[in-house]
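What follows is a single chain, given as structure tokens, in the form predicted on its own.
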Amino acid sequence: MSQVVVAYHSGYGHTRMVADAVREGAAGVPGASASMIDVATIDDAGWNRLDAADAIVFGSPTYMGGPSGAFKTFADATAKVWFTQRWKDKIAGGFTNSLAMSGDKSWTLAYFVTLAMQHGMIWIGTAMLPSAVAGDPDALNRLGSYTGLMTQSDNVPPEESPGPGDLDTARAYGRRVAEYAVRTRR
């Protein structure tokens, strides 16, 4: 069984909704299991799960043009993993969420790609065309991202936003990452 771990931080709960949708999509792939780790509260068991994973999907809200401070603290702590190259050749992916349609989310995804490359990981993009109607809240890939998953949340409770199209896109992305994890495990 290929193990996919979604390593995320969520400040207000919206990014956690996206993380759960990514996990759900990954868990639906035959031969894969998926779990989540809140990097703000990671413990030794969490680090061990990441080391044992076949794929890690990084997730964070975009705050002030980059990942949250809690995610950055986690990323800095991966230096011990980097030194021993324990994540080399693992599948990697990433997602971000913010209030703005853009909000410079591409910088957060670029940060995740750089983190993955420093660890020698193999990055998986969305491979999804943008929706035919930009910004349609029910459409897949409404924000038109290729590098990784971008979602947008309104300033409402997490149960109300992000919208169905963003969560469906998250599930599709989780499936894509898990499919690669299953393929490489064979």
The other form holds:
There are 4 protein chains.
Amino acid sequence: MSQVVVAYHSGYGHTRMVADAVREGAAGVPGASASMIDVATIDDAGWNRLDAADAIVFGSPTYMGGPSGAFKTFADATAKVWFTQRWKDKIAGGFTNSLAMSGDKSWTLAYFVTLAMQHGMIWIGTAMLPSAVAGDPDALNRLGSYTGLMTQSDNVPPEESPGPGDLDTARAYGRRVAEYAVRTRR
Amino acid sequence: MSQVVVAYHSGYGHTRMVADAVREGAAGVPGASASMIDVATIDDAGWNRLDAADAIVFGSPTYMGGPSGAFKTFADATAKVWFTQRWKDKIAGGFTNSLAMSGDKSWTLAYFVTLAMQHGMIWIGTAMLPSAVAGDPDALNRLGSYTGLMTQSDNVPPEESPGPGDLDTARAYGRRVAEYAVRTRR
Amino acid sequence: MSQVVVAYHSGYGHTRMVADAVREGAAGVPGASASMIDVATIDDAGWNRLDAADAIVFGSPTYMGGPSGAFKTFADATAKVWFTQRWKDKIAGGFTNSLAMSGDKSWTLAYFVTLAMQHGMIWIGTAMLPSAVAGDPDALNRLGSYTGLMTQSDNVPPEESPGPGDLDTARAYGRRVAEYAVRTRR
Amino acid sequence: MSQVVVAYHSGYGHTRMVADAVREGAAGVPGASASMIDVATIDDAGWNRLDAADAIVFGSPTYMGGPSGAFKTFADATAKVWFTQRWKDKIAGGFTNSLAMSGDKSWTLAYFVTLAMQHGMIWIGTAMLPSAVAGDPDALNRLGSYTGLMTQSDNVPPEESPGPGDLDTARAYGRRVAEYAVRTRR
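Having displayed the form predicted on its own, please output the structure of the form predicted in complex with a further copy of the same chain.
Starting with the chain above, the whole complex follows.
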């Protein structure tokens, strides 16, 4: 089985909803299994799971124009993996959620790419054209993001937002990552 | 008078609508005058106008994740200005328009920042919080952009889109640039 | 055979030296063939070669903080490929050369990533730790670049600069791209 | 007096050397005073000093391709400032240090720009051409950075590295920030 691990941080639960949808999409792919790790509380078992993964999908809210401090602290801790390039050639992807349509989400995704490249990983984006109607809440890729997954949530509980279109986009992205992991597994 | 010049390229006219709104906003500021230059057809008089400007606002559609080839060709031609750092300490800003909500518009703005920094210019962003309702077509800064101005237009004639909220945001950004130019004029 | 195509623009010949070294590295991998296309003069045969490629490595000098106007004009022309996502799942990489050590080369590489992601391609970086002595002219990855290949050339003819370490780094990157293309070929 | 505050994090002391050189450069400008705050241990007095500053220069090592987790945690805490845009129109700059020549330092500087723009601040770069000989350890701007200050240190004690050229570049950048702060002070 190809192992997909969603390594995420979530401040108020909205990003966790997205993480879970990515996981669900990946888990539905024949030959793949998927799980989640909250990087703010990662333990040795979590690090071992990351080491064993075929694909890691990074996720964080966008706070003040970048990944959260908790996510960045986790990223810094991966320096011990970097020294030996232990994650080399693993597949990498990423997603981020915030309140505004654009709201500097691009920078959080760009950070995930940079982190993945420092680890010698292989980056996979959404490969989805934007929705026909920009911003349509029920459509796939309504924000028009390619490098990774962008979702938007309002200031309401995580059960209400992000909406169904964003969660479907998350599932589709999870599927894409898992399918590529299955297809390219050594 | 502080001179604000909007140096833009527009493929189909939508970005030109935004450029004109930025110019209009700047022109309304006491002590400022504002004009536009289409960088795809810039001539010696245009280069002289840029040299004399207190502030230059760069504008381009986002094509394939960056400024248009025509804009980038203009940017390359500014190398002759760069050698002598002739634009040092001028104020710089930027805007971009495209079809999708996010659609890699961030990267076009990031390029404008980089170009301005190579010229030793001073960068000024929108200084606007995102709209209360994300994406609200009548609201200021509905896309939630800080580094520069983002607008979104549908696949309809430039007279119909981008909408009134985006054009108001453009006017507000033009005002901000001009006010800063007036206030800091040597 | 896995086809690797180096799609580059070169202003004065230095970037062409790097392009050729990437090609040479890729061509040496069993099961791979490699060729080059100057995107400033690409013709129908060139576009067909890109369509048939398993991997495309983008290359450009860094001019005024980004890819050259000629490269960007080529990138804009790939919009016709983008509409049908014809390059989806091809492997992508990139390289850039300029006079300064850093000199905003990061932004040219970042643009290549963004372009590749708009096309639904899979990005592969250098997976090389930086040289032990920063800047050592004979060492691999002396500039410490991960996302793609960075080389530096002095203001001398292309035969003299970039130096042997940078060209070896280019060969190693070409090999890496070709090996991944061979391994993951459907 | 115009107040310049250097808000930095340093892991092993090298970035602190750079922070101190920026402060020293700023403090030497007539009409300016300068001080430092370690953001990892910032207290109420520190926050008050930031609120009172005319210019804030952000500084952090580049860890795993971005600002350190400690810096990002500080940046997240500025959200309480962001809500009221209390830092609007303050001048902002930034610097970063790491082991490699390039080593994704660009991304840390880009983050500082993004953070400053979220706060409605005005960004000022180095306005320095690269050194004539790329990488020359005694030269100003040997790495060729425009958006902000880049320095490079070897794996030796902070007293030995970064070298004199980088520290002089830091002083020059501090001067530039302070001079602009003095000139534009309301």
